[in-house]
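Just the one chain here, the form predicted on its own, laid out as C-alpha cells.
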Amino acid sequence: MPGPVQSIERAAAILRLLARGSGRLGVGEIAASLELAKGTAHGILRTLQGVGFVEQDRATGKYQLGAALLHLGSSYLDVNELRSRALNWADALAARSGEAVRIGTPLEGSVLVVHHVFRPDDTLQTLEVGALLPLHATALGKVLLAYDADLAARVQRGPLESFTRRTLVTAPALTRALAAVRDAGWAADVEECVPGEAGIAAPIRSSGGLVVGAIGISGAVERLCGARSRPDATLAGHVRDAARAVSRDLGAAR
C-alpha cells in the first residue's frame, strides 16, 4: 500500500491549526508553528485559497479559515442532525405505513439517501444509505425541488432522464408536478423511477422553515396506490404527519 501524502498531511496540519485560537495567522506565523520553510507554507497556502478552503484577509494579509471548508462542515452537522432527529419519526412511520422509509437531502443534482428504515416484514432488502436517487422521478426528489427553485431551474435545464415510460422528461410537466406538491404539501411518484414502484413523500423543514429534506415511504405501486393508480390519501397522512414532526424537533414552527 502506498504511504501517506506528505503535501496532503501538512496542508491538514494548516488547517487544524487556523481552526485554533483566533483562526487568523501570517505565513510566518504557519511555517514557524509547524516547521515548515515559508515558501512551502506559502505555497500550500495559495493552492488552498483556489478551491475555497482558506481565505486571506486583504488588510493585514492573514489567513483564516474559508467559506467552502465552512459550508462543507456545516453541510455535515446538517445531515447528522437531520437523521438523528429523524431516527425515531421514520421507525414509528414504517411501523404504522408497512412499507420502507427513506429521508434525502440534495447532492450535486440528485437525492442522497441519508436514512433508511426496512420494511417491517420478513422479505429480502437492501440498506440503501449512500445512494443517489433521480431528483425529477421519485417523490423524495420532487419534494426536495418544489421548495428550492434554483435546484430545479438546475436540473430543468439540463436532459431529464427517463427510467420508464411514466417518467416526466420536460420541463413543462416538471414544472406542473412542482406546483402541485406545493399545493398538496406531499408529492408522489407512480412507477415514474422503477417499474412497480411508487413512492409517497413530505418535506423536512428547519427553523425559519427552509427545507432541509425530505421524509417519504416507498414499495409495490398496489400497497401505496388505490383506484387509477392514486397514491393512497391514509398513507399520504402518515407521512405528512412524520415530517412535520421531524419538523418540529428541527424548530420549526408547528
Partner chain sequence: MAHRYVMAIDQGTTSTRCILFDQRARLVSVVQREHQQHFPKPGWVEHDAVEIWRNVDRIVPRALREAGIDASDVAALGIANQRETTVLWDRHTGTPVGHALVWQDTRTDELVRELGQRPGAEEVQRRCGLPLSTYFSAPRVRWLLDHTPGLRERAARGDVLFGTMETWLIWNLTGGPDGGAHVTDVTNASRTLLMNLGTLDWDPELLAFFGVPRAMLPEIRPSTDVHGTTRRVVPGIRIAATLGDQHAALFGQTCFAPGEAKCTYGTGSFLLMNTGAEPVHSGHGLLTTVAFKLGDEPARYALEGPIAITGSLVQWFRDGLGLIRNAPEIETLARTVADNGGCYIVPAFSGLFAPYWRSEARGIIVGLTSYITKGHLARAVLEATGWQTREVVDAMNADSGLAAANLKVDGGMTADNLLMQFVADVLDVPVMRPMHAETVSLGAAYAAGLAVGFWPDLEGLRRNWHRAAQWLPQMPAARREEEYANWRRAVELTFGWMRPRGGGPPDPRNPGDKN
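Now the other one: the form predicted together with the partner chain, given that the block above is the form predicted on its own.
So it's only the chain below, everything else dropped.
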C-alpha cells in the first residue's frame, strides 16, 4: 500500500495555517512557516487557488481561505455558469445530431434541466429550462446517479415510479443499469420515461473528474435507436464528444 501523498499533506498544512490568525499570508511567509521552498509553496497555492480553496488578494498578493471551502457541501458550480460555458458545445451537438439537447444537474431527487436547445427543425417547441425530470427513468438522470453513489442509494430507497412499461422500477435492475453506464461512459433510456421517446447522455466533469452535470439528446425512438431498439452508436459518439468538450472547458483533464 502506498504511503501518504506528500503534496496533499503540505496542502492540508497550508490550509490549516491560513485558518489561523488573520488568515492572510504571503507566499514567502507560508513557505517560511512550513520550511518549504518558495517555488513548492507557490505551486501548491496555485493549485489550491485553481480549485477555489484559497483566494489571492489582488492588491496585496496575499492568500486567504477561499469561499469554496465554506460551501464545500453545496454544489460549487453555478448552474447558470454551466449553461454559459456549455452554450456553444450544446448548439454544435444539436446541429450535428439533429436532435434536441438538454443539460441536467441533480436537484432534490430529480434532474433539473438547466439548458435546452431546440431540435433544429423549426417546429414549435417550448423552452424547458427549469423543468424537473425523473432521475431513474432518463438518460440524463442515470448519468447523474451512476457517478453519485449517495444519490443513487437515496433514490433506490424510495419507490421507483413507473412511467412506462419499460421504466426500471426495482433497485437491483437500476443498480445493474448504473454499473453498465459506468462501464460504457454514457447512458441511454429507451421509452423508459415517455412512450416513443429515447435519450442518450454522457457526464460533464470538472477539474479532478468530478461529475457536475449531464448533457444529452432526446427524441423519437426511430431516430435515436437502430435495430432492436439499441441506441445509435454514431449519435452516442456525438454526445460523448460534446460532453468531453464541455468538460475540457471546465478544467477536467482528458
